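Take a look at this single chain in structure tokens; it is the form predicted alone.
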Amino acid sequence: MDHLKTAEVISKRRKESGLTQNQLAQSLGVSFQAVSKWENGTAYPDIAILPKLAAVLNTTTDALLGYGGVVADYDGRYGKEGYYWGLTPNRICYDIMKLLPPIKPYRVLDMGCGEGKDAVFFAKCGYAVTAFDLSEQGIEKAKRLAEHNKVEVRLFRADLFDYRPDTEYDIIFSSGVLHFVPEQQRKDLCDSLKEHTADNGINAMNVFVEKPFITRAPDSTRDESKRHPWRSGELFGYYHDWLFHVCREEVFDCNSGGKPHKHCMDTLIAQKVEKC
């Protein structure tokens, strides 16, 4: 989160609302102090609170991130003929299939599914599957691809910050996303996420990881102050009390985009074990 431009804009929201910060304060059960040090840029809201701070402010919560930049680069990408990240699964999508087989339609949630490859081969497999992304364009073209494939997938626009799951699933994959997710943010993320896992069920995601030896991609979004590269072992952190069952980190060529460039990337897949 870029905290001077989220403090701008909640400040010229209110005033522009007609509310003081006290009243603000008072809509969101916070303190007029909490609101006070979110528009001098001292502190942030907390994640679960910005949809409804959002919305007293008759606004978004990607105007309240600065995403704009971020969502119009993304449409961009997918708007163009052709799929930007290929057609081809992410290895993820085999190992969570060695783990929870579809024996039986596994509930799966894909956040940022991007142009719907991952989502669409879920379901092409048997998984009652969930998907979102921020990009418009992005989710357009996911539902022509679950359309050609004769498959359904519930497919919506959303992003991190709005959305959070409001049942439980057997399976949250995310992949080439949490990037835009700032560290202070993390924990609570991955809190919401294992508290919305059935038993026994998984979360499979990666990380982007910064190393100085990588440069930054090509075809990154001109607003690098949006991308938050994760610590190396940081996921791993979060899912300490988790059975891991895929735990690496890698450096990677890729060719997104068409220009060539390298990645450092962690991969997690833990089970949420039934405790005795």
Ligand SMILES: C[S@@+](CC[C@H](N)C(=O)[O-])C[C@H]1O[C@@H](n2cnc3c(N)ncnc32)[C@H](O)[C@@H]1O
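Numbering follows the first chain given and starts at 1. Note that the rigid core is defined as the largest set of C-alphas that superpose within 1.5 Å between two forms. All values derive from a computational prediction rather than experimental measurement. First, how it differs from the form predicted in complex with this ligand.
- Fitting the two forms on the rigid core leaves the C-alpha of L235 displaced by under 2 angstroms between the two forms.
- Relative to the superposed core, L53 shifts its CA atom by 2 Å or more between the two forms.
- Relative to the superposed rigid core, the position of the CA of V246 differs between the two forms by less than 2 Å.
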Second form
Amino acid sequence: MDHLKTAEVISKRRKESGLTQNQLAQSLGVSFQAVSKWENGTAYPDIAILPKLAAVLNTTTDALLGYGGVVADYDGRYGKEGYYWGLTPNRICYDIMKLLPPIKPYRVLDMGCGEGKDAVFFAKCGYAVTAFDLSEQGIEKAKRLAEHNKVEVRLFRADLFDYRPDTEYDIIFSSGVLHFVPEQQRKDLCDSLKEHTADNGINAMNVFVEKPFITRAPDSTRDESKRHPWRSGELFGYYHDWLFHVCREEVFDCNSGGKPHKHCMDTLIAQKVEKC
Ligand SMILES: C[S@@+](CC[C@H](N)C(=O)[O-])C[C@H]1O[C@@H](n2cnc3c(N)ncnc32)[C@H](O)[C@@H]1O
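Alt. form predicted in complex with this ligand, vs. the form predicted alone above:
To see the whole picture, the full complex is given below, headed by that same chain.
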């Protein structure tokens, strides 16, 4: 169990539930100071109170213990030797370079950077890179990869659901991540990314797409409720007012997790151009 993750989860869920520390304390029959200590990570809730705490906060005891499904899955993969996704940069990275070659340190944001292979590649090419992921293990590995390659990457742990860019980027990139975002939240997310893209900047992303003939990947996240494959073409719709450079849908073979399977993916590279 992880005190800091637990502290974060309690504080986040309490605020989302619109409860003050005092109200949460009262509903559990504990002191307000106890809740405050849980939230700043100096004490841990008694094991007997966890189920009730989870119910009041509308979450699970697993999540309170820092064993949230998706994080646990990826922490498990990234905690092992080697690089789970390899070290070869994603094909889109090369497409991006053709469109906005690093003639100056264009600012790149990599959302859900995993173990950092693409973020480090961009940094090696001369871009100014910021990257985040939900997995602490992924971020630690990405930091080591950057250090090994003697490049600087601004890396930190963050949750796509809370994170909104605090500055403009020239390139916002995300590969293999956005299927964790439920459909209702996608338009807001894309609008926020578009707003935080500099003029003539690009958004480059790919999303897994649902097809009746594609079965669940063997190493897919264990918690099915967290996976939300996109509808064919849905991503392109959110960018209807941008200039498309790459807009493709493809079915491809994959061997992640050691078992051959297929995916269907939509890829978009769109540019924010001034309206005439
Ligand atoms: C299929 S991997 C792709 C990793 C990387 N983009 C790559 O192509 O190598 C999906 C990544 O999304 C991250 N992820 C899942 N949910 C996330 C969230 N809510 N916020 C940030 N990252 C998340 C996972 O930790 C994982 O590293």
